[in-house]
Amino acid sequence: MVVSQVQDIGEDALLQVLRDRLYVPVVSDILDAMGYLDQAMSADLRPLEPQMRVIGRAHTALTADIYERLEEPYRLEIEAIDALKPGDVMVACTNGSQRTCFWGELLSTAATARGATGCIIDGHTRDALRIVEMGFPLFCTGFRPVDSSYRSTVVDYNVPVMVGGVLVHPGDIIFGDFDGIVSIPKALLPEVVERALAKVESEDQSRDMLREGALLRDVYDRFGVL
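Kindly present the structure of this chain alone in the form predicted in complex with another copy of the chain.
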């Protein structure tokens, strides 16, 4: 694909470019350069496995810790999952809860069946090894074997949430790999992709020069990237 074409292609095709030709740090650099400095989530959100990557549209949910089991403990959670559309990434804000566990194998199975391409939680999961076996991209802050129903409930979904310090709106583009996760405001995607593709080239040239033993001073003066 020629770089200049990215403005003309649709969102699905742009997501495919993210997947095939880009990596999270270069996208983060472009967001910085465009003045969007708060788009990279904090370092405590990690993928289940080094090679896991997540790419898709944010479908959000917000939970609150509670202290008794509700009569219909999973009502909005079930709604939120069943509302997932192909290409969506579930982005769940637990406000950093250390006591509950939002996700597990059955939810991964249900989300996969709806076409979701991954899940981001500022909280815990369980059934982690089975989710790895499924190949379902999951980024979370850790593991707890507990059920959510005695400990938290979904209070809303399809609303803005704060995850890993980033304000995510429904429909924003989620891009995560081993280096972290960025949320790309929907309207910026074409420009972000175009500029990121260009920066990849400069980085490749810098790397080559450095491998050959050039001083960083000279390489940076020439390519202006680090």
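Numbering follows the first chain given and starts at 1. In this text, rigid core is short for the largest set of C-alphas that superpose within 1.5 Å between two forms. All figures in this text were calculated on a predicted structure; none of them were measured in a lab. What changes on going to the form predicted on its own:
- Here Asp20 does not count as shifted, since its C-alpha moves by less than 2 Å between the two forms after the core is aligned.
So the form predicted in complex with another copy of the chain is up there; where is the form predicted on its own?
Just this one chain is shown here; partners and other molecules are left out.
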């Protein structure tokens, strides 16, 4: 696919281009160049293993800490998971809770069965090694063995959430790899992909010239990328 064809393809095909040809830093650079300087999530959100990548549409959940077990502690949590659609990424806001553990193996299993492509949570997971064995892409801030039902509850889902310092709306495009995570506003996806492909082409040519011994100054002056 050439860059000029990007504007003519649908969202699913654009997501495939992200998956096959792009990487998070170049997309972050393009968002910066377009004036969207706050789309990269904080550095404490890390994948369970370096090879994990997550690409898909944001399906959001908002949780709050509690200090007693509710009568139906998992009601909205179950609704939120069951509402996942193929190609969704669960993006869960715990407001950085240190008390609770929102995610685990069973939620990963249920999300996989619904066709979800991963999970981003600004909090803790458990069953981490089992999730790694499943190959389910999960980015989180840490690990705790505790159950959520005495510690937090989902208060809403499919609403805007702040995760890793980024305001994420349902349907925004989530793209994460070992370098970090960016959220691409849905309406910007065609232009972001088009411009990112062009930048990758320039980076490839810059890399070739640098390997041949060209000065970095000369290469930058020619292609304008670093």
